[in-house]
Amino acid sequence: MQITSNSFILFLVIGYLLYYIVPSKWQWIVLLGLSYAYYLIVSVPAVVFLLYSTVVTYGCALWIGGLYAKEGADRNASRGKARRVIVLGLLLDFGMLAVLKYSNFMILNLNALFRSHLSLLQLILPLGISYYTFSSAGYLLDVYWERTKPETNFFHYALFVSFFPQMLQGPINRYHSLGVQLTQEHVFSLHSTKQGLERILWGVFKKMILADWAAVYVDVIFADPEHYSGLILIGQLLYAVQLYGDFSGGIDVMIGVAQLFGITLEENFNRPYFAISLADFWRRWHMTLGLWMKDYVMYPLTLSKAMSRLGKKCKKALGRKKGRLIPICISNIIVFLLVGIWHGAGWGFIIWGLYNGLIIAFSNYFADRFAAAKKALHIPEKSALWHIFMVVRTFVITMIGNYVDLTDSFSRMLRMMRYALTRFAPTQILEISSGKLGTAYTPVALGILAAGCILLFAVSLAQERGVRIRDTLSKWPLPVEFGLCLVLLICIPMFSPMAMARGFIYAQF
């Protein structure tokens, strides 16, 4: 069931009548009852797993929180067996994860090394897995680390970890921010409900307009790189446009339907190409992923023994500034190898991952080089110039990395580098198609792209200077506001390539 379809539309509209029909104590209910029919509409075989992670991470925490509980018990020995409990409830919940995810990855390499012949499992890949795993594991980390009291109630934990907005493409949710809106009382409120719908719509247009008008020009070059050799850095700067149009736009869009309902998701999206280092895009990018790898992957890795040792080692080998800096550096190689293992079983995502987490430990390290010749070029610390060029190679570096998103070979993606800096013929995307009106039309379309991009720049900026878009259209008069949000309404389904939105990029995940 797409997010943009029909369908949808009416599952919302009767959800939300409910909601604020029933009596507000009962209104978890009636999101829990929500979130598992949206799942069972798309896949009933996938709740099995759902339900999997649900009672392990349950039945887990409570187990942690009754050892802890014991009166008289020693601190030492309770801290000693909850340890043996939160590594038995993170390999249940991500052995689950990892059979579903890269069971055929493996098995692939197995036959690749040894010659073999297994054949590959007939496995389903659940919707949000690998959200509703890491929301989970979560939670079950915070209450090994006592940040979080175990739910008792089982329903609660359920919806907490089920909420159906949550499910497409995250955000990954804390049980301390997420959990305690679950279950509280809301009222009606119109403003809420507007800044909802004005969320959804920005979202969806993002999605229809910027990223499936860009699809339509990226599956065409990247199928046939060599024909449209010419087009290869058109394509890679399109592509950049779908990814964010289409990641973003799905994360809007949840974030309004919860909106709807007087919850608050996590953000995830802060204007990640303005970003001035790669290390600064990841605050931006899907912010709650990365939030999520440096509270439970980085500062455990960094902070364990094996760091603290191989520190003091560094720190004699090569002085106390220098030596400190390299536990950081291995902990952000593992966490960005980490992440491209999350987005996808590939050697590709192990190499794009690798990518990056190999810039930043480079960039750390050497971050006081770069300090002093920026001092011994007389670059001011303001410089307008200087902060354009930051964002600029910025902006390069990650679309460096996106050639292993538009490639299946390591040769063809070093073959598709070299078409962008040796060739360059934009005239050649005027022979693709835009939809039922063929090339005619192709001019049109890119004119529609373009004007959707300046639109997305322009209200980007000015977030980007400190303006709060929906708190200023609010001031305006109720008309005014209504009568933008209907221009936008009617030009989605006019513009868009498609009556209905494609599949969702990170929905994969």
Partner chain sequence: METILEILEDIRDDVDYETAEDLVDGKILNSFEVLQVVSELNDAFDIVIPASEVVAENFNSVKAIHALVQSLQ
Contents of the next structure:
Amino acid sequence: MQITSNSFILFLVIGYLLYYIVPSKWQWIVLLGLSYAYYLIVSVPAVVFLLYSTVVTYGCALWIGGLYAKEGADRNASRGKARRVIVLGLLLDFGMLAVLKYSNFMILNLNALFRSHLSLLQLILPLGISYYTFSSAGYLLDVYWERTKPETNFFHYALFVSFFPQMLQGPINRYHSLGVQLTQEHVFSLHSTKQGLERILWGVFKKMILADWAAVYVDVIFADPEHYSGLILIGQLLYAVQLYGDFSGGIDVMIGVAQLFGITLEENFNRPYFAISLADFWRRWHMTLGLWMKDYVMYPLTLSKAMSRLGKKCKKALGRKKGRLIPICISNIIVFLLVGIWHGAGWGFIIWGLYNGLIIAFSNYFADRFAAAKKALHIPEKSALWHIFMVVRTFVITMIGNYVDLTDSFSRMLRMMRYALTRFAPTQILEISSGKLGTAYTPVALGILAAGCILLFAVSLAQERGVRIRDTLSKWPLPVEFGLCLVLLICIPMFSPMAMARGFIYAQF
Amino acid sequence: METILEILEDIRDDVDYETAEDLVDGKILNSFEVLQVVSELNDAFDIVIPASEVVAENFNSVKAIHALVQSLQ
Amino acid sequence: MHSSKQTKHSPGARLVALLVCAAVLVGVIYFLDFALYPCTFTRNDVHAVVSRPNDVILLGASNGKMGIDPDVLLEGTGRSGHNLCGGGQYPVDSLYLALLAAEKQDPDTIIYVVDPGYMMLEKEVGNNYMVFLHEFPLSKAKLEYAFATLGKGDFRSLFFPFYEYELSYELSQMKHTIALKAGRIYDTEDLRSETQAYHENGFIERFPVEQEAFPAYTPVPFDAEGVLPENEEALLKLIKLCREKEITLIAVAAPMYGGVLQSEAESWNNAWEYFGNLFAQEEVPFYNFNTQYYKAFTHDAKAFTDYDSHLNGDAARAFSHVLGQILFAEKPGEQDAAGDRQ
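Return one more block: the form predicted together with its partner chain, after the form predicted alone shown previously.
To see the whole picture, the full complex is given below, headed by that same chain.
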């Protein structure tokens, strides 16, 4: 069920009315019903996997809670048992994701390696599995580290795992922030409904104007990169717009939807293209995945006994300053390997993960050298020019990383990179038709896309300076606020591409 | 308390640790820097800070770090 | 500023503000549709079918629209008819057009002109998806039709159907569109163009075209497995509807250009076999002018305006006459060569 489709609108209207009609202590039951209804409408068999993850993590969490509760004298014994339970829980939870998402990839590689002919499995990738597996595993680890008390009410927990706005493309939520909110009673507030609708409108604008127009050209250019070799650079810029518009637009819609129900979801984007370094980019792009990886992989890995021992050895060998960085860099690379694998089962993603991990590790390891070089070149600390340079440099690094999505053959990727630098024929884009009037409509379409990007840039710049757009809007007189929203709403059908809004890229995860 | 300040200065020297109350929540120290602080604290005070303790509350200010170190000694 | 702040938060004022905003929103949506959504053949067709009683209704796609002139078809029978076929009409559209016709008037016969290609294509949102639903007057049929088709569309189809047309085209037509809609004018002269003329009874007369000028043709090979369930279901529902409302349903396969029938003989035979079985099973009489009645009408290029087998005006009238003779001419007692009519 596309989140811009009328059936989803009808689903939301019914859910919204029900939610605020029933006595507020039953609101969470309405949400639970809505979430499972949404899931059943989208794909009935997939509910089994959702229940599987829910039951596994719920059970293990209670088990661990029980072990801690009757600790009594023998603290270590129960800790040992708890460790075994957590390993079991994580294996079962992630095991299912691995089987469904990566078994065919494993089989392909085994076939290639051993010339065997194992047949591929017919597996469905249930909606949202990459998201709820992580949020449920995070909850389990929080219980294991005693950051949260295990939830005793199975249905409360089931709501946390299945809360429908996070189903399509996240964000990956944390129990201590979302779990609590879901079971609280929410008084109807016109203000939060208005702000929710405004956020949805903004998300739909990003999706249907920016992402969909950019996609019209990106699909054509990268379907035949040889013919459009002069457009590779422009195509990459457009792909960066498409990816951001699609992903952050979808997240805006879902955060807006949750806000209609008085629920605040974690933010997933903080204007990533303003990042000054690749590490900063990953604190702004898909934030909940990055934060999840930091809390549940990077920190435990770096502070594990093995890594600590390695750290001590390195300190002796390389000196304190450099030595202590080695374990952190290694776990950072491992983290980004996992991020790459999470994005998809393919060598391209693995390489992309390593690409990101290595660059961040490298820049942190030699941070002192870079700082020294900067001083040597007398670059003033707060110079705007240097800031712009860092932003552009980071943007280029991420664009190079995007090649993984645009082609799956390494040789073509290299050729495309060469074209991007050597050939530049922007007018060739006018050959690409973009609607019923064929190529005649392209200049107008590019104009619309440019105007959209300028609006997005202006809003992002304001947000970067701490302006809270919707709060400011609501301070203005109502006719102005409503007028602006109405104009934006009307621009979408008027200026969006003809074909139906394309499916959300991240929905196939 | 002094050694903690030294460790922090060694890792990031452009922060006023005396008054800072939100080193982690305010995104002043990033994950690389927090992990370096932990590694130095473990060596300096011969303690082992488990991952479960590496949370924002324990690292937001020098006082919080000090309390954590004492609780593990 | 301060005072508006005060009143803004009293519940009464906020309710008023909400209602005003809702009213403005609905008003803007209605105005945009009224001014931008162009006047189409279907607007005239639906208006004619709803406001005038017709004994016979023709349903189907563009080959039906340009292939049969109801007046010639029903000459001498004293009965009236309307050609409600239309380009882009999928089985689900024909179903609900029939439902509307039955709800507003009471036709006694429906002639369904088959188009094999449409059985295998999915009704594509954003591509003339709303062209029929948009013209429905408020009715039970419109509600059912909306529920059946709008689930797949997105909010643009529901609230801003004009998005299916080029904005530049709409703006150029705006004054004209508003004039027609405001004045409730259904003048057929407006729908005339260089290549075709729209008639009061829904028949579109295509002006003759030389074979050399036929546009390029990309055949849609037909195979029974490729038929989409949603299309077959809609066709079966149409048959069931006619049975329930005691409307005589006659299926017709209009004559096609001989060259195409030969070059893709296998594909067309599959199609006729598929329709033949379906209509036989449902006991719906099926008059196929490419098999049983091949000789009843010419298949020469002169009769057509393109390789998609759209007849030109004169050929269509001639065919309508032949069809009329076969279907309606009262020949007491004489058994028609193709077996009994009913």
